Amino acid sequence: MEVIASAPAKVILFGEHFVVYGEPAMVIAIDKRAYAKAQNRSDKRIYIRSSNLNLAAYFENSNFKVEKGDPKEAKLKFEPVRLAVEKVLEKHGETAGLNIEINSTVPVAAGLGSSAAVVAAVTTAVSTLLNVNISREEVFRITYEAEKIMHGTPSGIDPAIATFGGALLFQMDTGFKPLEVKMDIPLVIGDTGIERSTRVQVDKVRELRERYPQIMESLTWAARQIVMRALEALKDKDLETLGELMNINHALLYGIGVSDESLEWLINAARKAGALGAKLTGAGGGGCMIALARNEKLEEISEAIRRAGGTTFIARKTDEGARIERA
């Protein structure tokens, strides 16, 4: 028997970095997904293979053995998956051997929530395979615990969007609020191809905040106003205003030092090609940018970003979170 499950990637439309200081961030799930196939094994090994990362390894008791790829990378990428599997096995009440095959279409370390999408998909596939009844809230909690291995103290944005899909407003003190978005949000995602560390970028902003507390407080206030105005634009199905707000939001992110040359090339190319708005998404310092566009302009903007050195794909909001593809 085998089960295949998937979970979506995400983009932060507004509010990254400022969310760390209690301000709201607006996030949507996109139709780019990570897939996980789970099968039973006759032994007690948890065997994990990632086709897109070219890694294969297994966990057995406290042993970890790499069969393909760099051992350090395999340990880093597979440890969150192992934790998720073990949480499901705890609920199952007995140990079991499993083959887990991961195939993700989401760029890694690019700010699109690839690791959370993988773990949410694995959790959903394994729990279904073993007939373990797990609620969506539990999928979220398991994914969040696994994300701590990768990111230290994650905000919870990535696990939430991978689990529930749709659009969310997130704030540290109040958590997640689902948003009802009745409009299409056509995006071009441009990937610089430069992997970056969220932690490094967050630390950089923290140091700036310590040096210039009053200035940073004003910028943080502005970031909140952008998100509040964006909520109105979404209700009004007003793409132009959303685009303008994305440009203003990017200016703030550039001001606090989290953009870089690789992102600026792509963002400027998108705007020149007719994007309504363009900004970095996620931590910055490489990774991805997003461009909002009318449908008839998507291909033209995509081509302009490619010419500027990025790899691109067109994405749309998806309302579906973690789901079973085949059982």
Second form
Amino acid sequence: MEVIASAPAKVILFGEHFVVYGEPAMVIAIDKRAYAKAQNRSDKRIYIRSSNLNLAAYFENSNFKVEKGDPKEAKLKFEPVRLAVEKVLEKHGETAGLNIEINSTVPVAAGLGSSAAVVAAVTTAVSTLLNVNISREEVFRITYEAEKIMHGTPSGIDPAIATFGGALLFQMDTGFKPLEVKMDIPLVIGDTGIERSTRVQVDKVRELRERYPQIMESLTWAARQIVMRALEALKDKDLETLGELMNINHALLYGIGVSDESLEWLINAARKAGALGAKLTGAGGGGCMIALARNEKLEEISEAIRRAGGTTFIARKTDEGARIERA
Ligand code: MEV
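Having seen the form predicted alone, I'd like the form predicted in complex with (R)-mevalonate (MEV) now, please.
Once more the chain from above appears, this time first in line as the rest of the complex follows.
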């Protein structure tokens, strides 16, 4: 028997980094997905293969053996997957051997939540295969636990959107609220191609907070105002204001040191080509930027970002969170 499940990537429209300190953030799931296939095995190995990362390895008891690719990378990328599988096995009540095949269309370490999408897809596939009754809330929790191994102190925004899909207003202490989005949010995503670690970026901001607590407090206050104003703009279907707010939000992110030269090139190119607004998305330090534009401008902006050295795609919001594709 085999089960295939998937979960979406995301873009944070407003509020990354500040969300780690309890501020609200706005996030949407996009139509790029990570897929996971789970199959039973006759032995007790948890065999994981990722076609896009070109890695294969298995866990058996406390042993970890890499069959393909760089051992350090395999350990780093597969450890969260192993944790998710173990959590499902705990609920299952007995050990089982499994083959897990990951196939993701989401750029890795680029700010689009690829690791959370992979783990949410794996959790859904494995629990369905083993007939373990698991709520969406539990998929979220397991994905969040797995993210902690990868990212240190994540806010939970990536696991939430990968699990539930749609658009969310996310806040750490109050949880997340689905957002009703009655407008099209035309976005070009530009990938700098520079992989970076969320953990490193989050740690960098923490250190800055320790050194400049008052200044960081003001910036954090401003970040909250941006999200509040963006909620109004969303209600009014006011694309221009959303764009302007993205530019202001990016200025704050630049200020706290999480932009870099590669992102600035792409963001400036998008603005020059007529984007209503552009900002980095996710943890920064490389990875992806987003440009908001009128539909008729999307291609032109895409082209400008490509000329500036990025790879691009046009993203659409998806309402589908983690789901079973085939059982
Ligand atoms: C990563 O997608 C967003 C950050 O705010 C980290 C987090 O919220 O866990 C940078």
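What we label the rigid core is the largest C-alpha set whose atoms superpose within 1.5 Å from one form to the other. Predicted, not measured: the structure shown is a model, and the values here were computed from it. Positions refer to the first chain, counted from 1.
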Q. After the core is matched up, is the C-alpha of residue 216 off by 2 Å or more between these two forms?
A. yes
Q. When you overlay the rigid core, is the Cα of residue 309 off by 2 Å or more between these two forms?
A. no
(Q) What does the CA of residue 21 shift by between these two forms after fitting on the core? Give it in Å to one decimal. (A) 2.8
